[in-house]
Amino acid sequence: MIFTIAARELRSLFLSPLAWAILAVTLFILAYLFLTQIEAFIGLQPRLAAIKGAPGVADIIVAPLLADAAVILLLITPLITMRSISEERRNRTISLLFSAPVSMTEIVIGKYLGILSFFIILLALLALMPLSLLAGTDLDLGKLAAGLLGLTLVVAAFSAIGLYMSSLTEQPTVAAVTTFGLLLLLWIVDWAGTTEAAGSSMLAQLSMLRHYEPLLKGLFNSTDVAYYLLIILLFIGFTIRRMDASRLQH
């Protein structure tokens, strides 16, 4: 039943012109950034050749591309998740979900997997860009894999937060704005971690960016992975509790 709900959610996304527009515009922007990084790398090649242990393709092209992709995903995730539950509330079809012979856990996880599947498709298309570099240069596949893993964890956490915010309101616009606000806060809270104020270290550990950067450098740390998994489980749990509470009220 979870996969049935996930397939229904994914199908409803692709029936919307918004999802197609977001997919097309996002890939266009990322392709432009990718070509820009290639041009910069070509310009740096003469100087890099004279440096022992100079940064490679993965450091100069792939890492900046994936870093930019995370920021773009921060902007578009609220637009994808905003309608997942709030639209059901606004259209008064939420009662059909509540009356279905399935648990709230199955419904929430199914919707979450449907949203995540959309982003997995986007990331798969994005991955083709750096992989195309294999045709003409040496590419550190380990760093690419670590970066893609980090980006997948980032967007998975974004989706879990967006789904929860969508469960709190029947207005998709409100869900989108509040999701963006919370995601931005969790992204830039690292700025407070750069000061010498008391507690700055703890704030830095809450930053999504701080846990994403090591993966971009090809450094796999179980702490960083655990951080994202904790956020995912936490907000999915919040969503299930919220939906259970709403079901009792009907």
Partner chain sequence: MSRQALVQVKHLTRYYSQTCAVNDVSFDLARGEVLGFLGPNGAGKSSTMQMISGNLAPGAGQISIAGIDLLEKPKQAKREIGYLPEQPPLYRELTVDEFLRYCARLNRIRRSHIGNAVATAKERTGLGDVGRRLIDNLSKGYQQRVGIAQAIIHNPAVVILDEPTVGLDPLQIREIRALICELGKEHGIILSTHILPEVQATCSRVQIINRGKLVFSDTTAGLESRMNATALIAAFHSAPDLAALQQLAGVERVEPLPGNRVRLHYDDSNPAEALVEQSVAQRWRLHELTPEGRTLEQIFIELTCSEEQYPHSGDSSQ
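Form predicted alone done; form predicted in complex with the partner chain now:
FYI, this one's just the chain on its own, none of its partners or other molecules.
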């Protein structure tokens, strides 16, 4: 049942030109960044060869690429999630789900997985770029895997937040703007933390960026993973509660 809803969500995304446009533009920008990183690496290579234990392609090409990818995903996630629930509420198609023998949890998780599948496809295409380096260099696959896991967790958390925001309003654009605001806030919340080391370490712990950076360096830390899983569960839970409440208030 969950997969039925997820499949329709994904299909609806691909039936709209918006998703294709986003996919194309994102991949184009990432490919451009990838190529500039390669160029930089080629420029550095003679000097790197002289240093023992110098950073490899994973550090010089892949890590910056994935870091940039996270920022681009922060910009596009609101556009992908904005319509998910708000438009169904506005077009009244949500009653199809409400009068079917399906629980609210199944509806929300189905929609979430549909959105997530879109991003998994995007990430799979993105992963092909660094993987192509395998042909000519000794790419550190461990670091690449850690980075991709980090990026997947980041986008999964973004999607959960976007889905919740979409359940709050009937206006997709409002959902997009509020999602963007919240994501940006969670991304940069540690900027305050860097100056006041002691008092703001709580805020730093909230920052998505802070938990992403170690994974890019290839450091797998269970607290970082737990942080993202917590955000995902929290916002999916919020969404389910919000949808249940919408039947009460209307």
